[in-house]
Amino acid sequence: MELPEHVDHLIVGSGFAGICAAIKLAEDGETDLVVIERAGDLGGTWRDNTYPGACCDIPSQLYSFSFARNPEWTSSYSPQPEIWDYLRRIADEYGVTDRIVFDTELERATWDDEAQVWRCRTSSGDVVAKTLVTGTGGLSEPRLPDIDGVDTFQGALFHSARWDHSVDLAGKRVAVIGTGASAIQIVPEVQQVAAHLDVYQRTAPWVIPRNDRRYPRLERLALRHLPALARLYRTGIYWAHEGYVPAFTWQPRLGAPAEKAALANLRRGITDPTLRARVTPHFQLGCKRVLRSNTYYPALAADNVDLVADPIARITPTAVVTVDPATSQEVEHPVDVIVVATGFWTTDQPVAERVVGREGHTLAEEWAGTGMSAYKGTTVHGFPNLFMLTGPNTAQGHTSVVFVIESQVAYLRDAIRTMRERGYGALEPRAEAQRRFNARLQRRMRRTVWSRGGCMSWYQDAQGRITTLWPRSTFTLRRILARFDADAYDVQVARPTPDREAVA
């Protein structure tokens, strides 16, 4: 598909969020839409993260659209290829693939208040849109570590989300920097092929058992032919995960059973008391993302693996150099390949630098100093007709983001229906409504384990403000997003336009 010059709805990104928005808007008759995707294929996070062992840490039955459940999952936790295949199949079945302009990146989107449109510059040309929907997500831009000398390394160096499959790790000395969600999946895979593996740990994570299992053929047949059974699976898993909410919000002591399970997992995986002590977390469970693995600890205990907890001083052309905090003595660790598993730009989303609002400044400038914020995680004062899917304070530490995406898309649909029915040309949340919403949210956030658990995490921005997570249950978020509340918005009646060229 070629990029049109004018469109009612421009959707940026073709992961779960962008695909969901395109499907549901089209179902409402909003067929004048286009999805732009900077890559050559759809899939977002599940297209990009192809590292060995890549797998979802949310149960499969919950990690799919409620309107397009997938009976073909092979196991209770889906591997990356299956999730990517699912997204491509659903996009084809619902006609979304034909609405995507690939290899097209949003470079700048500027609100034109007089014409009530977004004027968007992309790598494939310009497009004018009435509404701008961002589905770029918080895990789309890899974050490289700020380490002296990283550019001088002469071996292969790549981020986990940009895995270089041309590099053969067999028999190599490999370093994995980071011990987050991606790293604990990568380490067991690399350990099996590398001659030696160094794992660089800044903070030991909490790791609970994965409890994964493959679905036998009979069970998969039942899930395919008995929709009620699939709904029951999904409902049961959803409510089981919602049980974590009290532990992470108003009563962190309720996380004690999960903490015991994590410590038992550690004891089973590592028998050496010295190593076990080094990987025992020193913050409250839930403060950082709780990880799931049965193989991470045994991999750390393998003979060809060293856990390195001393801080990295610099990288040379052939080694990683650390410093012993007690003696200030430097230690050189020769290495052939460096895998960087240091996460993403979650609190400083790059798309914010490209969206210019009514007052002529970018989202990034709007949020500078105060951190990301939005009304109901979806709309922003000063940025009319902008809808952010997986926007500020909508991420989850315990359940599926797909549930949140569907909730936000429902709000988006009702907003657009309201605009059509009432003849609005532009709308944005009132400054006071947005301020009150976020003040309540941040008051609740102060009592959570994410704020009080004794850690620093990617949930927090540079000022320590948690701008990523939702501090209540997801069913509460769904209720809040169930109806578009026009009374919380400043609205403009649509101005007459003789023809589309008038706003070009």
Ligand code: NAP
Second form
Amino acid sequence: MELPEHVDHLIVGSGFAGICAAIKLAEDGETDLVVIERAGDLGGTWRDNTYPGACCDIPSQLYSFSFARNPEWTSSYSPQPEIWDYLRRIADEYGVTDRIVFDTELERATWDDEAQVWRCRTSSGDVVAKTLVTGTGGLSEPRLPDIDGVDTFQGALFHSARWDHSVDLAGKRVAVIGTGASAIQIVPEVQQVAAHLDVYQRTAPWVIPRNDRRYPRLERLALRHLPALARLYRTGIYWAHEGYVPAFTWQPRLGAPAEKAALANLRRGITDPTLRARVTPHFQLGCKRVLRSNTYYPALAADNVDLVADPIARITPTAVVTVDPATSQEVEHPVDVIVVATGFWTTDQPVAERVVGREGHTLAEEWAGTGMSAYKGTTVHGFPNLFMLTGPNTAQGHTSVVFVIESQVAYLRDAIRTMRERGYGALEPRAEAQRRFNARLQRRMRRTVWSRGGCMSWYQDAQGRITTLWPRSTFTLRRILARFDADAYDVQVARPTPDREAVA
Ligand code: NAP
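Mind pulling up the form predicted in complex with this ligand next to the form predicted alone we just looked at?
What follows is the whole complex; the chain from before opens it.
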């Protein structure tokens, strides 16, 4: 599809969020919409993360839309290609693929208050839109480590989310930097092919067992033909995961049974007491994302793997150099390939630098002193008709983001409906409503394990504020997003201007 000059709704990104928004808006008759996608295919994080071992770490059942359940998952934690295929199939079935303009990146979106439109510059040209919906994801911009000499490395070096499949790891000396959710899926796979693997750990994570199983044919048949059973099954999994919420948001001591399970997992996987001690976490479970694996610890214990817990001093053209903090002695670890599994830009997302609001400053500037914040995680004062899917404080560590996306899309639909019915041309949350919402949210945040658990994580920004996670249950978030609350908004009646007319 070609980029049009005018459109009612411009959706940025074609991951779960963008696809969901496009499907549901079209269902409401809001068919004048376009999705722009910077890559040549849709799928967001499930397109980008093709590393060996990539799969969901929350059960597959929750990686489908509630309105398009997938009875075809082959196992309880589906591999990335299955999830990506699912998303592409659904986008096709619901007619969204034809509404996507590929290889088109949002460069600048500027609110024009006079015309009540977003004037957007993209890599494929300009487009004017009444509403701007960002589905750009919180985990989409790889964060490369700021390590001295990293640019001088002469072997292959790539980020986990940009896996270079042309590099054959067989027989090579490989380094994996990081021990987060991506690394613990990568390590067991690389261990099987590499001659030698060094795993660079800065903080030992909590790793609970993963109750993985393949779905037998009979079970898949039942899920396909008995929708009530499929619904019940999915609901059961949802509530089982929601059970983590009190331990995360209210009383971290409730996480003790999960800590026990993780320590048993560690003991099962590693017999060497020295290695066990080095990978035993020193913060409360839940403070960082809880990881799930049955194969990570056995991989660390394998003969061809070294766990390196000393800090990295620098990278040379051929090696990673660490320094022993006790003796200041440096050790050089020769390596052919470096995989950086060092996470993503989460609290300072590039899209925030590209969206310019009513007062002429960017979202990034708006948030510079205070950290990211929005009203109900979705709309922002000073940025009319902007809807941020997976916006500030909507992420969670215990369940699938698809549930949150559907909740936000329900809010977006109701907002658009309200605008049509009441003839509004622009709306933005009142500053006071947004301030009060976030003050309450941050008060709750103080007692969460993410604040009190004794760790640093991607949940926090540089000032230590947690601007990514939602500190309550996801059903509470769904409840507060169920209805568009126009009384919390400043609204403007639609003005007839040439650009709005063109859009209409
Ligand atoms: P991450 O959780 O942010 O982990 C990054 C890792 O790199 C951490 O171990 C971090 O150490 C380390 N690190 C960062 N900079 C470093 C440096 N300069 N030197 C040494 N180590 C460094 O990133 P991720 O593993 O990609 O996961 C991000 C999120 O994506 C997850 O929490 C999860 O929400 C999602 N995810 C989901 C799945 C799934 O569903 N299957 C899979 C992968 C990721 P510290 O701990 O000390 O900071």
